[in-house]
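What follows is one chain in structure tokens, specifically the form predicted on its own.
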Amino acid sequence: MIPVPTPVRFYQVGSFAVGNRLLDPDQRTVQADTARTNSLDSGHRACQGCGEALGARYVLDTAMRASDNKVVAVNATGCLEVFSTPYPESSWRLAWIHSLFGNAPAVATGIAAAMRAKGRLDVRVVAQGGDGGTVDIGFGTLSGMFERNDDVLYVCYDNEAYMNTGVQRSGATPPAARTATTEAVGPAPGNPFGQGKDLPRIAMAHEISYVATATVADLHDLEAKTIRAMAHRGARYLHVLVPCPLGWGAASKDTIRLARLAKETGLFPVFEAEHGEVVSVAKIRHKTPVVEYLKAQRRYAHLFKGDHQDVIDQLQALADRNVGRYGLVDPTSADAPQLTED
């Protein structure tokens, strides 16, 4: 008699997640479904460990499921467009259009208007770009899309620099980070403090129906936020942190770890907002000093050569401000700031 094998359970070691086999079918990720659309399919030329390829696949497959596979994707110029469509090839398996670096929101607006004129309100429009095409070059057209409340979900895959053209600084590059245009030289090496834009908060200032941030370290959260965004009409904005091994100077295997550390340090707050007000936040599970995040990336290596403790302290202060601003730590937690009497 052949013994019945014991079911095998799979756990993800070193993470806060569990494998899909431990969850009820209705709680499993879209990627666990064999009927997923594979909107961004194999054969693309992204770098090993690319956070952007991972984020885009999850977002678009989820948007397709939420809209009965009726999505038109508009892509700004950038890494995602370049590595997915080297002429004459394409890795996209949905209606997809690329125009220019700075006009993806405008093109998406036009497509949404055309579908409305045709009475095809069932066809949804998702625009996407990197931080360069979103925070800088496409900033004006994106603000216009928000002001008009056009029925478009815009997704920014933020790898914090212009990675496709040589790792130049963008408006989303964090302070003290080394790039090709903010070199680690002089008394204040790396990107200056006090520059750039906090685009999720700028989107909130437009009081559009839905704004959210997410990371590729929590793909259930990313899918859930995409589903909620697709449930809204009008302008919506999703800002996803997608580490870049090449530009950040990190190991390919550390992409998820770095995304998690960005959230757990408080440097990248994860939250949702509706009509300009924060409605939920992802609490920090284990408050981590920023130095643990910085040491894992060569773009911050200069901070550990010589005496730059003051810069590290400034970065810690930025993280702590996010913790306080968004309430990222439970006030009863041991990680919460402790008040002392003078």
Given for the second form:
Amino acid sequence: MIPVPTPVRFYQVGSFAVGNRLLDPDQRTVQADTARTNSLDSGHRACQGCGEALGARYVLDTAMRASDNKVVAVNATGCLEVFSTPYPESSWRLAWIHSLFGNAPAVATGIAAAMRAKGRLDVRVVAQGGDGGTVDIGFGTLSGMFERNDDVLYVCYDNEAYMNTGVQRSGATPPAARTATTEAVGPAPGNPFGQGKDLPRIAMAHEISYVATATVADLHDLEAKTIRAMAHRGARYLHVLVPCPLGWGAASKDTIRLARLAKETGLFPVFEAEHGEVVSVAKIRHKTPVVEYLKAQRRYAHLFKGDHQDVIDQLQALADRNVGRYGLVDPTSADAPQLTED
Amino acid sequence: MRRQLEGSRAVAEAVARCRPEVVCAYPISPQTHIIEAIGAMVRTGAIERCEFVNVESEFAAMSVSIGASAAGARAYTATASQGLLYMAEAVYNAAGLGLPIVMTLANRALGAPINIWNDHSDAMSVRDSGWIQLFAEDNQEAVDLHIQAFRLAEELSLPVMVCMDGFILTHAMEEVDLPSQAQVDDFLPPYSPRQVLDPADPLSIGAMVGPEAYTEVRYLAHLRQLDALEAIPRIGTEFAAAFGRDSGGLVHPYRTEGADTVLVAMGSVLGTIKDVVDDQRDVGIPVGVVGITAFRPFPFAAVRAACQGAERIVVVEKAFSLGFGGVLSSDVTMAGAAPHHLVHSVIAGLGGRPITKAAIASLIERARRGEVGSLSFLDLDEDLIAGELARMAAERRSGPVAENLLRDLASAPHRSRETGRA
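Moving from the form predicted on its own to the form predicted in complex with the partner chain:
Once more the chain from above appears, this time first in line as the rest of the complex follows.
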């Protein structure tokens, strides 16, 4: 069981950022370490403000540190693969393979099996893909890898649509969001309600030893979860929310802010689970109405033309459901639901 | 050691002696006995230092093989039919990445209609994938080709598919000479990859390549296939020297000297054809047969040389391209095997229909009389087809073809296949 992290009171700088120097050396970020590996090196072709590039760099540098730099990475087809390896350039400074869109978990299984056959248990395998490669086309191979408990950490960088091909709907696209295949037209604009896969919970249902969600708003948390994931053997799953300025219709400078709002609204619950049980939850610090999150993104712009308060209310209800399901709000906080007697 | 073995068991034993490090298994008839036997040998420790992975699909079977091979492990899997189609994307990927995976294809028909019996439609569906495709004539050759396949694959950094007829070979009990572990160890050195995922020497594998170099990458893959035209007979010769048995090679001509009619075929049907050739030669009819072992790369020169002097070439093939015709015969024609004569394509044995000696003898007789066209179907039930065509002409909602034909056969038992029409 993972101990719930003790809240540390940091010197506040108007955001949740914290001066790294104030931490004990062993708690400082991997990225602050001059010896970090730069696994995904600069010069790649990701868009400005790409959440996926940020998340991948933090995850892989942390996995490298946790394994004494013995990581083999597998990439599904997608933005991360395309922007990192337009040959003859490659941004990868670790052993890396891309095979297909839907088979990254299986390729990772093969590498892990090869290493086991060769007695190279020191080599660790990290597979990664976007939400399309994970929840849709790669779902079968991912579930197989989970079910066999193969020694692979799989990381999903979830930007909630097929961004590489031009922002089409995936099984991770949220309700009401506009994509190129769920246009904001007709009587029910955007992606329908009642669809989509909650992959962290599906991963938990496989009873694998470690499942966690994170966002690129809290990179220290992302690093910590990567370290904990690497401490486990067998199948592990990390689901990282990575805003996409292009696909979400958001400003590049808002990537971190949107990731934080996704968590603070309750739309994206941040938690850890072991063996199918939730063991820690990142509490919401300032409960924020979903409208604050929605109005910063053009994919929801249709909700603010005409009267779509009912749709916004439905989205708020989804956020509130997460708050209840995961206990995202501290009962002692002012944001906690008030009990009334009548 | 000579033993009476089922073909699948013999292949499993041969693969075991090749010391695979990762074996992926997803069951599909008629491949199952192979992976079952290998799985048991991994469990008992008869195969050492090997991971046996029960995957959730053929797509995963090939993908796990890709990962294992890229990580420097000797990887093996087996499939058939729908399984090959389901893994097709990864089949192409393995070849494109130059990974020396060896796979047994227990040749089986493709659906719909679903059919578990033998033909070569599955192998033909990936003939352009960049895999080397070898066809075994009998179970001894299947054993020998697997041992040679690992040598070939790893020398060239190309995947090799060993095709053996489903049921006809995989489930046939035959006497097989299984080489010893020491013999195979002498013949097959440990896998030394050309490229490997190694944290100590990191590289990127599988990058995107645009118009500026894609043609050249594909051309180099083609050149490596052509290298196999040299490597296959050389390895076959080495194998013969080490194991005392002729197996492998590009083509196997049989009694073609002075033949006016040469049949061409692949796989187990060669045994039947050879028997017919012997019968005909006994009564002075000059016929021969050329067995093609290496279908990809296609041995143009060897086929041309083997068919030299024949007045007519009759290709008996267990697959065809709908709306086109024979696939193998098209390749034989390309080889210029009969520059002044038509190459006759005879589609036979689809979906497990037996190819009888009588049918082959009749085919040869008709071919020598000039009565066989450029494309024909052996033992086609014309009445059955006429009945369905009439039904389709009579009413729009005539129903599913396959079910209609089966109902017709059931209601007219005198016309069933049991009668062995020729």
